[in-house]
Structures are given as C-alpha cells and as structure tokens.
Amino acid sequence: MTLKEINFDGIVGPSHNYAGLSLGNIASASHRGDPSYPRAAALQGVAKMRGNLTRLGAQGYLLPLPRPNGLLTEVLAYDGSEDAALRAAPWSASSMWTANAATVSPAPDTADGRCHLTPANLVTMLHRAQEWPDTLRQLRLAFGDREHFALHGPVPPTFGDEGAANHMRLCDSHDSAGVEVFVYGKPGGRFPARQHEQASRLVARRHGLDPGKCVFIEQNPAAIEAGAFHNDVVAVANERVLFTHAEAFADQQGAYAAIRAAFPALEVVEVPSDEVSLAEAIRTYLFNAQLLTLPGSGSGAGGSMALIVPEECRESPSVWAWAQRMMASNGPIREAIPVDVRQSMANGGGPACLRLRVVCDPVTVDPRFLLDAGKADRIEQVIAARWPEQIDPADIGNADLAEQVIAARAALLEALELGELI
C-alpha cells in the first residue's frame, strides 16, 4: 500500500448562517446576527482545496449534510417562537468543520493494521449534536472498504467528544507508526471544556492504539477562556513538528516532556506570548492552519513544510513579523501561505477547521469523495448557481429558503453521482 495525508474539506453549505449558537467560539459570538454569504463562503473553501490539490496531489472532500433537519425541529417541537437558537440549529452548517468529523487513528499506529474512524459526537451543542448520524453515513460511504478502514459508532453521550480538533499525530512520517497526542479540557470554567479526558482515553481504546504511544493532555484553562474552544486553535502538529502557541497547555513544559517521552525526535516550534499575544492569536488563528510535507521535500525534520494561514494573519503585524521572522530561520517551517476563508472565519472556523486528515491509500477511498479538477469545476458551478448568495438572520426558518437549499445540496449530490445521501 502506498499510504500519504489527504485532507477530505467540508463544501461549506447552502445554509451558512451566522446565529452565533456556538458558546466559547468568540468569531461566532462576535457575528452573531450579521448577513452571511453562503455561495461566496463555499466557493471561498473549493479555492483553498484547488490550492493544496496542487501542492500535495490529492484532495478529499465531504458534503453538506441534510439542512434544515426536519428531525430536530420535530424533537424540539419547536412551534414558532422566537428563541432564535431553537429556530437556527436545523439549519446549522457547521459540519463544514470537518476537524470535528472524527478522530482518525491510521493503519500504522492500531493493532489490526487498519484506520480506524470515530465519528465526534458533538454533544456539548445542540446544533452541532445532530451531525453524528449523517456524518457517520457519508464515512461509511467515503470509507467503506472494510479490508482498510474500520468505523465505530460515536462515544457515549456522557463524555464530549470533538473529534481531530483535539486530537495531534506525530510520526517520522505519515505512512510510519506514530504518536498520538489527545488533549482534553477540564469543566468549571466560564465556557465549556468540549472535550473529555474520558472520551479521548476511549476512542484510543477503541482505535486499539499502544497505550505507550498515546499521550493525554490537558488544554490550558486560559486558553478555553480566552476564545480557544478547541486545541487546534492553539497548536497543530505535523510530521516530527508541533507548532504551538506558549499558553495552549496547562503544562506547558510537562506536555513538552509527556510527548518526547513515547517520540523522542518531537521538534518544537513555539510562538512565545510576548511575540503574538494569545488574544492575537486567537483572533487571527494562526495555529488553525494546515501544516503540510511538501512533496519531493524529504519527510521529518529535512522535510521542508509550509503552513496555509488565514489572510487575517497576514493583516496582523505581530502575526506577520513573527512568520517572517519564522520563515528566515531556517526551521522546518518554510512558507506561510495565506487564503481568503473570511465566510469560514466569521463563523469561527479556519483551514484547519475546514479539513480532516486521513492517512490512507488513496486507491482504498470511494472515489467519488477524491477531489480532480474537472469534479472542481462541477462543484464551483453548482454552488455559483445553486447556493443563495446571502442569507440575513430574518431568512432563518422561511419555507421558500428551505426549498431552496434542499434543491442545492440536492444539485450538488447528483453532480458529483452521490445521490444516495439526499
């Protein structure tokens, strides 16, 4: 088998909407109310993926899932009122955030040599915890050879799980065995700590992983409480590197020790608080970036990797300085590349949000899930004529709107011949 990293992004939704239902997510809350602009926010995501279908050679894409939810309007009984959170959450496109699909686990790293998935269950948000089920089904399509893959129902809804938001890979490279890093939050604070230490030590568990190549980690307090309501809002890990903000951890230097202990090559590239505030960080999301081996680069610490950053970043002198100054120093992070996800942005998701890595051979995954250029055009002139290009808070729940981004996703699925998820 020839395994490599594919980033399967979500195609941001017909519903795209800023309702601002999700607690701790300060770009959502700060939006909350605005007019959203679905057909530029999915076009926007299509063009980050022709970007790193070129760098890397091979793309993944998922779909927008059933919006609005005729089942959790039903189980809310809502009738009409004016709890706008009520009224919004069938409409939720959030699953565009594909960090929070699953947990991946590749074949190097489990007992039986195969991938396992984990859908996230998603339970601390009622929006977001309808999205198990149909996620569930389209990675049981994308994912369906059993010889390869193996799929497990979500965690119990007892303990919160978020998927590869909170969840790091470190290995010599993609296709060797690795490590894996869980980090979790502690409850009590102002916003919710969305991960459990519980649900990560199952998924682990269940993925078959070597208890002595996994490492759990709490997240920082503060970081929780400053807006980083998931890890990947604070660091993200590539290959032999992290890179990391200096506040992500509650232990900062011990979570340092923790994960050179079971992989001894770790290369640390942090950003120091007095460089880039955490504030600052948060803002710009500069640590919810791919991280990316470039191709023909070697792997590991010779390999040269490039980090896709929001635009934000860029915009941000302290931000700026510090990836110039990053790039000159000859480390293994050579290029800062920026793209324009402000639609994603708003709504509190950045590229990395927009994207969940799967290590597999690419011959083993429907084909219908892999990204081409031609499946990009298909995909780009759907959404240009299909998704409505501005949706205002008002629109929320009006029967003309509903058809028409049922009809979109609809358009979508038979254009690229998926049409037994409508």
Ligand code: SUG
The other form holds:
Amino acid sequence: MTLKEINFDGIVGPSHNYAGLSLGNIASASHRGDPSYPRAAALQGVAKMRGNLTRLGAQGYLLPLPRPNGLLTEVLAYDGSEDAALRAAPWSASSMWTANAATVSPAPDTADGRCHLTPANLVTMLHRAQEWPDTLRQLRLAFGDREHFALHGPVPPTFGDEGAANHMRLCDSHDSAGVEVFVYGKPGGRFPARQHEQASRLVARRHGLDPGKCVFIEQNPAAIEAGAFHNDVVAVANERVLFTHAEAFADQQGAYAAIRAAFPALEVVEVPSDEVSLAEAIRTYLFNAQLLTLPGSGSGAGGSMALIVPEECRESPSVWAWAQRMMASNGPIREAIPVDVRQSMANGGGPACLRLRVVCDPVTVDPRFLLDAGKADRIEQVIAARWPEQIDPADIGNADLAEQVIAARAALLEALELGELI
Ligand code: SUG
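Having gone through the form predicted on its own, I am curious about the other one (the form predicted in complex with N~2~-(3-carboxypropanoyl)-L-arginine (SUG)); can you provide its structure?
Let's see the whole complex now, leading with the same chain.
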C-alpha cells in the first residue's frame, strides 16, 4: 500500500450563480445579484487542478450534482411569490466546494484500518442541505472498494456538520497515524455556527478514532462574527504544521496546548493580527490556502511546503508583505503560489474550499475520478463548448437555461464515462 494525499476538487457546475444564499458568508452576500460566469469559473478550477497535478503527481475530482434539483423545487412549492432565494436554492452549484462534501479519516487513524468518510449533512443552509444524497452516491462510486474505504451516512439533524472544512489532521507524514482536530462553533452569535460540537464528536466515534488522538476545539466566536463561517477560512494544517490566524480559536493558546498534548511535534505558523487583520485574512482568504508538501523535498518532518493562495492575497499589501517575510524566513512554508479562482472566491470559496483531501492508495480509487492531462483536456473541451458563459440573476428558473445546464452536465458525465451519475 502506498498511501498518499489526493485532492479531489469539485468541478464547478454549469449553474454557478450569485444568489447570496449563505448568511454569514460575506463574499456571498456582497456579490448577491451579480452576473456569474460559469464557463470561466469551471476553467479556473481546472487550471488549479492542472497545476496541482504537475506539482503533486496525483489529482482527483468530483462531478457537479444534478441541477436544477427538481425534487427540491417541488418540495418548496415555489410559485414565484416568495423570496428569490427559494427560487435559487435548487440551482446552486455549491457542491463545487468539496471541502464540505465529507469528513475523511485516513486508514492509519482508524480502528479497522480503513479510510472512513462521512458526507456532511450541511443542514444549516437550505441550498447546501440538498447536496449529501448525491454526494454520497458519488463517493460510493469513487471509494467503492470496501476493503479500503468505509462510507457512512450523514450525521442526523439537528447537529450541523460541514465536513472537512472544520477538520484538520496533524501527522509526521500523510501515511502515518495522525491526530485529528475538530473545530466547532457555539450557537448564539449574529451568524449561524455551522459546525456543531456533537456532530464532530459523533464523526470521530463512528470513524473509530483513538480518543487520545482527537482534539475538539471551539472556533473563536469573533471570527464567525467577522465572516469565518468555516474554520478553514482562518486555519489550515498539513503534516506537522498548523498555519493559523492568531484569532482563529476561542482560546488560542489553549488550542495549541491541547493539540501539542496529542501531537508534540506540532509546529505553529501563526499570523499576528497586527500584521494581517482578521478582516483582511477573511477578505483575501490567506488561510483558505492549500498547504502542500512538495514531493522531492522529502516527505514527513523536514519536507518543505507550498501554500496555494488566491490571487487576492498577492493584491493585498499586508498579506503579501507577510508572505514575503514568511518565504524569507527559514520556516516550513517556503513558497506562496497564487491561483485565479475569482469566480469561486466571489461566493466565499477559495483554493482549499474547492478540494477534499483523501489519503489513500490511488489504485484503490475508481480511476474515473482521477485526473490526467488528457482528461483535463477533455473536461476543458466540454466546459468550453457547453457551460453557459454568463448567468444573470433573472435567468435563474428559466426553462431554456435549465435544459442547457442539464445537457452540459450530461455531456461531461459522458466524456468521463460516468453516465450512471445522471
Ligand atoms: O457554504 N458559498 C459556500 C462557500 C463554501 C466555502 N467552503 C469552505 N470554506 N470550505 C457556503 O457558504 C454561496 C452560494 C450563493 O450565495 O449563491 C455559498 O454557498
């Protein structure tokens, strides 16, 4: 078994639009009603995948879910008299943010030695709560090898679960046993706390994790209030490194101490508030970076790391000045590589939101979900030919557009031999 970390990016669906559906997500609210560019959005996503395929040698993807979701439209009994948000929810392309698809516990961490996945119920937001049945259907195909993977159903409501976006893993190298860190929010603030503590604890139990190797940490309520609706907006971990804003957790020093007690090798790279304010970190998504171990740099302790950050970081004087200082220092993170995912960013999804990390042996994954250069070409061709160039808010609900969106997704499934997901 050769275990490695594979990023499964969500291919941006043809109905990508800005309906302002996510309370507490500042980018989503501030772009409400803007025209969206699904073709450009999806091509930006493929370009990011191509870059990481070259860097890492492996890259996976998950397909857009069926939209518009006729079942949800029917359930909502939408008749045009209600808020436009009800019209838009069944059209949402939100499954692109696969960091919210599931929580993943790699095989070295679990009691039965299999990689466990629990699809996120996403119950806090209507447009996201519709995702899990189709996500699970897809995970069952991609990770159908039962000798190596265990798939669970979602956490029952009312415990909100938002998946890997609130989960971090510390380890010496991806293929060794790790410590899993679950970050939850406490309700009662201005914005919803989307990850419930009980959901996190339940996932840890059903994945068969060693209780001594799990840490449960409260998100800083001030960070949620400032727009960090998921922990991965203010912190990310890779191997022994925790890269975090100084105001990410309710008790910052207590959080470090709790993680260190379970994982003594922890190395914290903290960005202080006087260098990058919480507001600027959330605006630029500095922490919604993919923190990668570069192959060839020696995996495990001592290997150098790169941060795949949104372009918005390079344009921010304070963030980029910090990044320059970081790269000049002799720390574990040696590079910051900007990528253009602006269409996703405008809905509050950065490079890290767009991917689900799965540590596994690539040969145990259904190869139809693994990227190579030829498939990237095919995916781009279908997107270029079939994805709508622009969607205006008034188009949502339009029957012709619905037909185009359905046919575009079907063409992609066909190109990737995944017709059974229709
Ligand atoms: O759930 N945006 C997503 C962004 C998810 C980002 N994911 C992570 N941080 N891992 C959300 O809020 C906007 C949809 C709209 O407004 O149309 C949206 O759903």
